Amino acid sequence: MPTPAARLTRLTTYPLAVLGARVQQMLAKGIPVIRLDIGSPDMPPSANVVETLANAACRDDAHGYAGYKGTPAIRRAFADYYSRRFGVELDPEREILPLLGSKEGIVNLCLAYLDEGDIALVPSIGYPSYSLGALLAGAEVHWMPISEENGYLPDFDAIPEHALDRAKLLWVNYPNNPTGATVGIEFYQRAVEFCERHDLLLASDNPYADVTFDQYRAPSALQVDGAKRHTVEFTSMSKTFNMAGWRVGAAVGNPDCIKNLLQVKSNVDSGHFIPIYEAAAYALRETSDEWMAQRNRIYQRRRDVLLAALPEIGLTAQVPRGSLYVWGRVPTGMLGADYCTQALEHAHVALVPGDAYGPDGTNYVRISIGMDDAHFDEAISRLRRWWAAR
């Protein structure tokens, strides 16, 4: 067999895939692992969304290609959502591109903009696809340090000139995965101004905007005046509407960026199944604020239960006001990877080591609250017993 492409030597196996394989091996042996590693909603979408999908799938005319840009109805639904939710007006033809989940668009954006010798500016704790997409494109990553001490916010002015000279993309993500950190619109104002000053594309990943707690309401980077000149934002229905497996997202914002992303995407896939678009459009139009609020109250209750238990399982954490995660710091002298290995082996609870999210995540673990209450409570009980018996 021929050797694989050199670009694969720059990539590790996706961190969560490695963990998932280990968990599956344990489950196959009959070990009852509880998975608090996956950031996937445990609750279903609205019943009306599922019904819309089922009805559409029964139509004879619903099984052909939907088109590389999705359907006009799904683009209009995303536009209406942004108008209603953020007060941001978007042109459905030029400023919205439906995606097969936002992860696809994140990686394809790197392919659209980065060449060998280019740099992506990536938070030192963040979603792995920001850096892996850059490496897949042949580019380099410059880590922007973020930490508890700075509220998990990058200091744009600390980025060195030698990195800025070659940088094309700057990634931000709030509410943040994995830390749960949140920002106000003033942060996006600084980010937009910085990117305009240095001719950078601001890539805002915003899938957790509607998974928030304690009366916090997440903004969009596109709410900043003039943001569309230098900004593309990724939105996803996975967390907002409990539709993670449906793989529906969108890139919105700068029309040139949308056109360039489409050029890559149209050479890679042929769009989604039409009934999924129809059900997604229904969800965007018809899901009530109360449905989301009720769902978020369930998450917030789990978050609070977990935060209260942290001293008994050896962790500390800031209180997250968004996302599906608690970002726990492990005790001094211990690595997050070691904590996760022991928790899996002795408590049979799967967590994600913080170093999966970048070089400054070494002393942390990510714990998901996307698990039904019974299994969630059992997982915490197992962790308590394991930690007490160490």
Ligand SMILES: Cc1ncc(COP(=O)(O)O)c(C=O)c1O
Contents of the next structure:
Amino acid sequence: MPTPAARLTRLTTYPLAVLGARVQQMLAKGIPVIRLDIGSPDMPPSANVVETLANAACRDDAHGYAGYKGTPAIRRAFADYYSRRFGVELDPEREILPLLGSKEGIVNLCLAYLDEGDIALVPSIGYPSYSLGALLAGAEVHWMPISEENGYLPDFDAIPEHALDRAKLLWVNYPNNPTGATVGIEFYQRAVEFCERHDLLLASDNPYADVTFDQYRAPSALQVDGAKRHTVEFTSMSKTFNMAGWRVGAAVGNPDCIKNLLQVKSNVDSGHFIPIYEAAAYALRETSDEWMAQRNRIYQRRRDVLLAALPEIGLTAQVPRGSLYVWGRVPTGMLGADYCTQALEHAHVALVPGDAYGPDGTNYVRISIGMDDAHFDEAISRLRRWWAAR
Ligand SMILES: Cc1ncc(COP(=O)(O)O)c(C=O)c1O
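Could you drop in the structure for the form predicted in complex with this ligand? We only have the form predicted alone so far.
Below is the whole assembly, all chains and molecules, this chain first.
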């Protein structure tokens, strides 16, 4: 067999896939592991959305290619959602591109913008695809440290000139995976202004905008005046509408960026299944604020159960006002990876070691609240018993 491409050696195996393999081994042996490592909603989409999918799939005319840009109806539905939710007006033809999940668009954006020698400015701690996408494109990563002390916000002014000279993309993500940190619109004002000044593309990854607690309402970077000149935002139906397995997201914003992303995508994939677009458009149009609020109340209860238990399981954390996660700091002298290994082996609860999210995550673990109440509460009890017995 020929050797695989050199670019594969630049990539590590996707961090969560390694952990997943160990969990699968344990499950195969009959060990009842509870998975608080996965950031996937445990609840279904609303019943009407599923019914729309099923009905559309029964139609004879719904099985051909939908087109590289998705259907006009799904683009219009994303435009209406942005208008209603954020007061941001988008041209469905030039400023919206449906994606096969936002992860696909995040990586393809790197292929569209980064060459060898270029730099992506990536938060450390952050979602792994920002750095892995850059490496796949042959580019380099400059880490922007974020930490508890600075509210998990990057200090743009601390980015050195030599990195800025070669940088093209700057990634931000709020509500943040994994830390749960949130921002107000003034953060995006600073980010937009910085990117304009340094001729960078601001890539705002915003999949948790509607998974929020305590009356917090997450903004969009596109709400900043003039943001479209330098900004693309990724939105996703995975967490917003409990549709993670459906693989529907969108890139919205700067029209040149949308065009360039489409150029990559149209050479790589051929769009989605038409019934998925139809049901996704229905979800975007018809999902009520009350459905969203009710779902978020369920997450919030779990968040609060977990926060209350933290002292008994050796962790400390800030209160997340958004996302599906609590980002726990492990006791001094211990690494997040050790905590996770022991929790998995002794309490049979899977968590993610913080270093999966970049070099500044070493002393943390990420705990997901996307698990049904009974298993979630059982997982917390197991962690309590394990920690007390150490
Ligand atoms: C911050 C962030 N961005 C992007 C994604 C990808 O979401 P999807 O590809 O399901 O739209 C995730 C998924 O967990 C995420 O946490």
